[in-house]
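Just one chain is shown here, as structure tokens, and it is the form predicted alone.
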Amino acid sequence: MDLDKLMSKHLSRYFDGSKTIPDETLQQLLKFLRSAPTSTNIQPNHFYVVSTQKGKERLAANLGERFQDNAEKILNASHTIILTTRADVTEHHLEAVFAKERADGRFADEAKQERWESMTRDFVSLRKYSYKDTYHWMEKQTYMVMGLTMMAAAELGVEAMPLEGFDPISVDKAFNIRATGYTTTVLLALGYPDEGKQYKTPVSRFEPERLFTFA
């Protein structure tokens, strides 16, 4: 990965609608997305991969009145991923996580798996009853997953643009998301840049002295 190149480029805000991500590249990216880590392996996400013209039009039409400027970005992107987050951690979901870990042999010995499950239950209970921030905690996992996926996309030569300019209620309704126990957190548009609309100016950031404190 060329970090100097990444540090000197602007995020693409406009895509070339004539270019499509090859399926092999997309599958690599989705494989990475599936593997991205989350706290206590809670895996609170479901991902809607929007790539058909019909799907793009449905998403673009349901961004909400205030955010219609983003419709063009959705329509020209090769794919847009709707990253959704669970509304709550149910017992059924916890059991599903533990069952998959056991099936995959995550822990070589049964005692370690049992200790892990006990620790996970305690931590989830802490978020739910003491901190009272279960959804916010899971939402932070979603953003971590998105950030890692953006880096993976760059490695694969794909532009990735996060979008918070949308009405989650409208998107949830358009894709019947809330009925599944999830809600839309953020969108990630993927594709190749419209070179005519790319910023060519330097990236502007604060100096290190303002940003870093060493202790």
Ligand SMILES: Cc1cc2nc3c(=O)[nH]c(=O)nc-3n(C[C@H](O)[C@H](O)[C@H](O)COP(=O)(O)O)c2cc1C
Contents of the next structure:
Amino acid sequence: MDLDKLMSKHLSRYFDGSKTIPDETLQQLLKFLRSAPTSTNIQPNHFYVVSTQKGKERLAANLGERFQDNAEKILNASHTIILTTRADVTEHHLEAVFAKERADGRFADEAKQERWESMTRDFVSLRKYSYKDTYHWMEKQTYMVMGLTMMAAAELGVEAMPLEGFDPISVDKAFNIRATGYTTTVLLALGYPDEGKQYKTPVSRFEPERLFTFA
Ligand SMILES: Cc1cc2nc3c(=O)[nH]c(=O)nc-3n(C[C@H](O)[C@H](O)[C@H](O)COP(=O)(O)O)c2cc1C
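Follow the form predicted alone with the form predicted in complex with this ligand, if you could.
Everything in the complex follows now, all chains and molecules, and the chain you saw is the first one.
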């Protein structure tokens, strides 16, 4: 990955609609996405990988009236991932996380797994009853997963463009997402840039003095 190149380029807003991510590359990216860590291993996400013409059209048509500018990006992207987040942490979900950890042999012995489960329950309870931010906490995990996936995409030579310009109510409805207990957080369009439309001006970011405090 060329970090110098990455930090001096604009996000691609326009994709070349004639190019498709090879399946091997996509599988590697999804494998990486799946491996991304989340707080307490809560894994609050489900991902819709939209790549068919029908799927792209359905997503593009349901961004909401004020976000029509983003429709073209989705139609020309090779794939768009709808990153959804659980609306709540249920006992059923916690049991599924713990059962998978046991099956994968995450901890060397039973006592450690049990201590971990107790700590996780305690932390989830803190978010729910003290901080009252369970959903916000889980969405933060979603953004971290997206950030890591953007870096992995760069490593694989794929352009990744996050999109917050959409109406989640409309997208949830179009893909029948809420019935599953999840709701849309953010979209990640993936593909190859339309070089002719790529911005060539310098990127604009605050100076280090404003950003960093060294203590
Ligand atoms: C989380 C996130 C969501 C974004 N959503 C949109 C979007 O919906 N539509 C769009 O055109 N750009 C979107 N952008 C692009 C930003 O506006 C852009 O990255 C920012 O203005 C900096 O510009 P640059 O990448 O050209 O340096 C998004 C960027 C991020 C990080």
